[in-house]
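Presented below, as structure tokens, is a lone chain in the form predicted on its own.
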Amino acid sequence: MKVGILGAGQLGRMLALSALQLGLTPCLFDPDPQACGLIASHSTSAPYNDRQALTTFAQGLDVCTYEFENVPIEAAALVSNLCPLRPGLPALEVSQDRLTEKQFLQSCGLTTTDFLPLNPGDPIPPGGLLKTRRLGYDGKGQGTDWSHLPDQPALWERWVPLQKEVAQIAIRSLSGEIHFYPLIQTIQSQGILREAIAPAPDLRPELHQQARQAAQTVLERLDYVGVLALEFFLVDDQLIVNEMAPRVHNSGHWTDRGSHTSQFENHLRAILGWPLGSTAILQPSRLINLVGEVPFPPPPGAHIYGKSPRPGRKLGHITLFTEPT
């Protein structure tokens, strides 16, 4: 069976490697001919607006997915007319614009930070952060004044006195079955995930249930198929939704060693209509991202992505087993 993946960064690469282990044929599409995932599959490198290349890529696929939420809607829509696209277009449309995403999350009855859409030159309220509405990731496109976002619509979000950050990864199958990985504590620096602890320590049981219920609500509202991540702020011992990611997620990389079934395999199982695998942990784990540079030789057990080093770039990760708490 042929599985298409739009995007060939490290997430596409890990999906492709998991597909190979399942006896599938991964086929990746990425505009960057140097994308690290292209070596792991049948590859196409062409712009997302190359309709002929996309058509040739999509024909013959059994199913297609995407590794990140900024795949152009027009490209994803073209592919969806030629083969099943999972997750579907609604998840992309919601998550590509921070304003649309916040409004959608609130429509699901979920609590978010206070926010305000702004246009270039609008007065900026105090006590918050200005973020680009589109294409921001790993701390990019954020600042406290318009010098960081020239000529771009933005979203202002009020600062909150957060105690910690956590993430919930969930999977919904084609038949509507939902499985959850444990709630994970995430440790950020300069907008980049540095570490993740699974399961998140020192949280009330009610918070674990609240995170699962929030994820289930989003999955069902979008008729979603595949892996979804919801990121939360913990404020005054209550969860506030920060953002969603309609894809496999960096905070879940520990599942490749620390869970019975990795998030990558479960995503593939979901989009193919196969039974989901167990999300139970094998042992409490700690994920450490390798950012900017990789030690040489790499530490035992490290997963290196094959990307050229540069400051602030995720180049690999290590999953360590920790003592049970």
Contents of the next structure:
There are 2 protein chains.
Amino acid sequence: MKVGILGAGQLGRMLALSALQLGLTPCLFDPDPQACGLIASHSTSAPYNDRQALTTFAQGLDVCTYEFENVPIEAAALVSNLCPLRPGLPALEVSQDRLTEKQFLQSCGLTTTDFLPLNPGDPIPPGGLLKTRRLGYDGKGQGTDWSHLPDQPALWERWVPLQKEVAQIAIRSLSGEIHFYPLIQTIQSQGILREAIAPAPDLRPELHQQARQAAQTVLERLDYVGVLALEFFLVDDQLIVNEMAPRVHNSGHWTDRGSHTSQFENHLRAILGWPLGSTAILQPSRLINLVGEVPFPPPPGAHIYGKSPRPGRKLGHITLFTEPT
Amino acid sequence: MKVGILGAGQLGRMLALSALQLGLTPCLFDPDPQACGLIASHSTSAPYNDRQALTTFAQGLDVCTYEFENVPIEAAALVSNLCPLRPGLPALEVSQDRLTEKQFLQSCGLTTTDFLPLNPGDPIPPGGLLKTRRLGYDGKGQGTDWSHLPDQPALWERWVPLQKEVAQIAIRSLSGEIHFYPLIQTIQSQGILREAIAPAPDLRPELHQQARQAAQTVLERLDYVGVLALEFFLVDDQLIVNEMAPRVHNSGHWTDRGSHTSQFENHLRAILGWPLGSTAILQPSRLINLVGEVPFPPPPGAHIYGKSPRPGRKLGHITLFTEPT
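Previous: the form predicted on its own; requested now: the form predicted together with another copy of the chain:
The next block holds the full complex; its first chain is the one shown before.
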């Protein structure tokens, strides 16, 4: 069976490896011919506005997914006319714009930080941070004044005194079955995920339950199929939703070795309409991202993405089992 | 770094997946254009006697290995003149012929079954089995009379009343460091591995030690680099060497999830001259081969090789953790 993946960064690459392990044929599409995910024999490199290339790519796929939320809607829509696209367009539309996303999350009854849409040059309220509405990731497109941002509409978000950050990865099957990985503590630095600890330690049981409920609401509202991540701030011992990611998520890379079924396999199982695998944890795990450089030779068990090194770039990860046997 | 793999069956495929995970570029070579391991973007399909294709394949490789012992010596020798070939030619030469292999194992001081080289038509002693000297695998090329065998020299082996079968997988680094996976019980049916249990239960501690010692002797005698498997019969509570496999081994597929470092990664680490990873077990594991057919959809965690189904053909495997958490 042929599974299309729009985007061939490290997430596309890991999805492709998982697809190969399941005996599937991954077909990757990325505008960058150097994209690290273009590892499989079925790889296409063309711009997202190359309708002919997208059509050729999509024809004959059994299902298609995307590795990140910034795939242009027009490209995703074209593909979705030729084969099932999962998760669908609504999840993509909601999460491409920080304003739309916050409004959607609030409409789900979830608490977000205070926010205010602003246009370039608008006065900036104190006590917050400006973020571009589109195409921000890994701390890029953020600042405290307009000089640090592109000349585009932005979103001001009130700063919150966060105690820690956590992420909930959940998955919904085609038939509506929902499974949850344990809540994960994430440790960021300069806007980049550095470490993830699973399960997140020292949290009231109610918070685990609330995070699951929040993810379930989002999944059901979007009639979502596949893996979804919700990122939370913990403030005054309460969860505040920071953002959603309609895809496999960096905080879940430990599931490849630390849980019964990895987030990658479960995402594929969901979009193929297969029964999901257990999300139970095998080993309490600690994920360490390799950022900017990778040791050579890599430590045993490391996952290296084959990207050229650059400061602040995620190049690989390693999963440590926190209770070694 | 480019790692060449001669042979692209399921073992080549799993080595390639492991190489990709380590950020390496696997380059596969197989005469069969449908070989299931030809998944990576660097794949060559040409006959083993196509010297030009082999030369093009080998040039620019950092190191080359083989996925099985029946790669023609001439092809392996050609490659070994262009890049390091690990394990080297001696392991290949010894293990391509059952007679040479038995004689070598005896010269290492190991106990084998009684054997007798025979030519077609020679009288067959009672109480044993005829096996082709070359190209036998998965129970093929075996029989009790000449009518079941090709018209070639064969080896008669005395039947032994075996209690069980076990396999020792060991690995030797370029610097001579040796690590051992736990001894594995293997369960065969019609000459095909069906299940493997790690660690092998109910064995005297001395047997674990003897199996390691046997593997160490073979590794050092051959100045071997990479993963080696030794298969044993247990007879009268004593180990008798059945055969050696100079490669990653079916009985070790559980190491992908059940040990700290998989046999595939450790084989690659060894041939690249990197320090080995821990061979410690993470979870007592039970490997089940999927032979002849695979359930659809595959069970969670299954590894499916993408081969066309055929009776008696190994199509995939699944690792069960025998003490679920």
